[in-house]
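Quick heads-up: it's one chain on its own, the form predicted on its own, in structure tokens.
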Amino acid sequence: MSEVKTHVRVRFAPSPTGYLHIGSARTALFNWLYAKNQGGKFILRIEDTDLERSKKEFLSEILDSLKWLGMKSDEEIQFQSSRKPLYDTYAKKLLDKDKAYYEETEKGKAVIFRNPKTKIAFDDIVKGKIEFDLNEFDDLVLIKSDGTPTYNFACVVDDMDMKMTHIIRGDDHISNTPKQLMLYNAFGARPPKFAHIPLILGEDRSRMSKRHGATAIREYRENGYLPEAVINFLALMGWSPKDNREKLSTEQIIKLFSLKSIKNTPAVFDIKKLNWLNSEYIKSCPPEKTTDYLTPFLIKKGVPAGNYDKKWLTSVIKLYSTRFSNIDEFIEKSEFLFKEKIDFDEQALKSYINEKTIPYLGKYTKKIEALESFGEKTLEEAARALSQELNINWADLIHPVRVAVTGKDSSPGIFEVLVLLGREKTLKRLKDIQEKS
């Protein structure tokens, strides 16, 4: 049974005290997906009341990462730092009802909420019924002595003022929920529905951290991951369609997404799955588009991609499109095309370059020099003719050629590689390996 559609309003409320990391991005995504699925509104709120730790560069990165992922606020972005008069007004309402009191401190006057000391319960969409005894909590600070609101107070005031219908967040916030619910009750307001998402764990089942790999979304962007792949990957961490499909377009995910189908167990970050998904999206992406996307990141990593003709670079990316899942893999496998001097794999040299194969390379060099046209077909015909003349297996010629020009024992089709290298570089490398051996 599908969820009944209402005027859904959800929010993502990051603090600009660090980069947008995997866990926060997934929280944003689940809010955004639910809003889109329900025809509702996704609102971005910046919780920047911590003036010392909030930085413009973090805010800029968070907004850029969300934009890259395709998530934008459906209304004007709200900043808590500009909403102080609203928090003061709501604090006064509680003071006037004697539900809060002033407390003098050395730094100034704080506003404290009187804990009603009762039991409080709520039905979480993911977790089920959760109950708390408020006797275990102290009175709650609403406004600190320096005049800034506390997290829980500002959160409730904003969610009421912005008419949030659902709060979708990590389950590390469950302990905040009873504090927020008693404030809703004090204001006589109907609380939103809550859905607390289990945390993301590393592959070793410990809490996700940098030792499990990159944690900031910007790092995945700079490593050549496509936004569609990252969206797909994040969606599958804690949610899955009923038919257990893994590659899904963003439109398909929106259509299928449901809060009730979010799993109540921690998601495990699996970089292999992300790499597989990204490789699938690279394969299906037009090579010209992939080239435009990857070029600035290749340059940033030291590959002089801007020095090459775009048509040639697109041909390289097309040739390797089934062989890489991120920029580092692409560079590792194709760097010989961009370098004047290549690095040889020692084991490949030992296996395929020797007294027996060097003469083969010399004869193939002469065959290439005699070719009128330097193309895949003519290169292959010359190689087949030579292997017949020498009465050797095809592999006895092709493997040494591959090692001589690429430095590796594996590559895409060798004749496609030679064409991309060009006649001049191909001949130079064939001759260099003969001289060194």
Given for the second form:
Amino acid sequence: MSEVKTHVRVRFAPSPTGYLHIGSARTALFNWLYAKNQGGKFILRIEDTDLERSKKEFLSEILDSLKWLGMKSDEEIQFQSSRKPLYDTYAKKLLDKDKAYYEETEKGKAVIFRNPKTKIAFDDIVKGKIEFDLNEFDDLVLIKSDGTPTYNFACVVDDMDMKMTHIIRGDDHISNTPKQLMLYNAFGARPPKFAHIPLILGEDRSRMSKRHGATAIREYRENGYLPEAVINFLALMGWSPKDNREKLSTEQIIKLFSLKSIKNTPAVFDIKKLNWLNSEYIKSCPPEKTTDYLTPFLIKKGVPAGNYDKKWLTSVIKLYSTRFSNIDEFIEKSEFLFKEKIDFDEQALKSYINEKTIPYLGKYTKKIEALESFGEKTLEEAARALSQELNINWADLIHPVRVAVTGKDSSPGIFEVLVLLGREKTLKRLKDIQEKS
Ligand code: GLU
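Now that we've seen the form predicted on its own, could you pull up the form predicted in complex with glutamic acid?
Starting with the chain above, the whole complex follows.
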């Protein structure tokens, strides 16, 4: 006997009343992963019936962020604001059966659903059996007096009309589910299956908010996080593969994902994990690609990356590729390469620049001036020769040089740094510090 396969259809239904939040992106992702895993369809529906709070800029930001993450709607995007006739038709069906009634208000006629006041239960894929007593709820507004549908009504009409098989959403919607189920019952329709995912908490176990870190996906994008790293990170908030691996490609996640393996405990937002994942993805990305990707974001953050030769910029990114996990960190560590005037770390100055080391810097300056070629090897040889002549430790020369040219007490290999900085700037910084001290 051949098995009839129900084709999975899921939707992500954001309201364009704010930027795409980390939690919503995770909801979108779980829907998308499930659709891909099942060979089903993932559909985007914009819940923009609240005309006052819905904004074009939020809509385009949500669409951009989803696109950046690689989640595409498999069918034409639906907008609730253009589906009003459908909601009216469905409201009429309930009015005709006397399951709903009109209520006159000053502003106009509202349509209200008669709550059957029974008990209602459903099997949530994540949470198990959940029962509600409808006596706890009032009659339900379907169409407000201004003619716009309520969320619960539009949502059910659309989910029926769009033939959704599974509703995967945040568990903050659990109390809406009995209201939606009574509508399915009233229409004599079979409800979809529900999977309510626990919310994301901050490290202090309170609901994730700006206090815990950036909440908009856009902010991660602008801070140099790669989409693969963000997808990987979002997937691990509430789900994990059986072997608890952490770094997984999107393809691997799709293959392993299932609704049953979503955890029924809140996920905790761990920025360290995201930073770790991002640095892993940066390390494995070819430096030219990372450079192209990061350049516009660097410019946005005030580093005039576009004014530099791309080969040079790529070498900088390559040199730092194992040392940063986002753009802010990259800028903090490498900014001395882009600036004319550098900031000095007070502690580094105090530790390494003093009466004893200043003359070393003077002598190294002279050695560099005498060099025919300014390269890693010649710079290192000059430094070796000088430390021998002066009979000093290597570190007693190298640390002061590093502080003089970078302002910091740590950097990648100092000679690579000097080459990237170039002869002119290197000499200027070595001289400046001698004058200054
Ligand atoms: N527009 C609702 C929200 O953004 C959708 C909830 C649902 O998935 O049913 O929370």
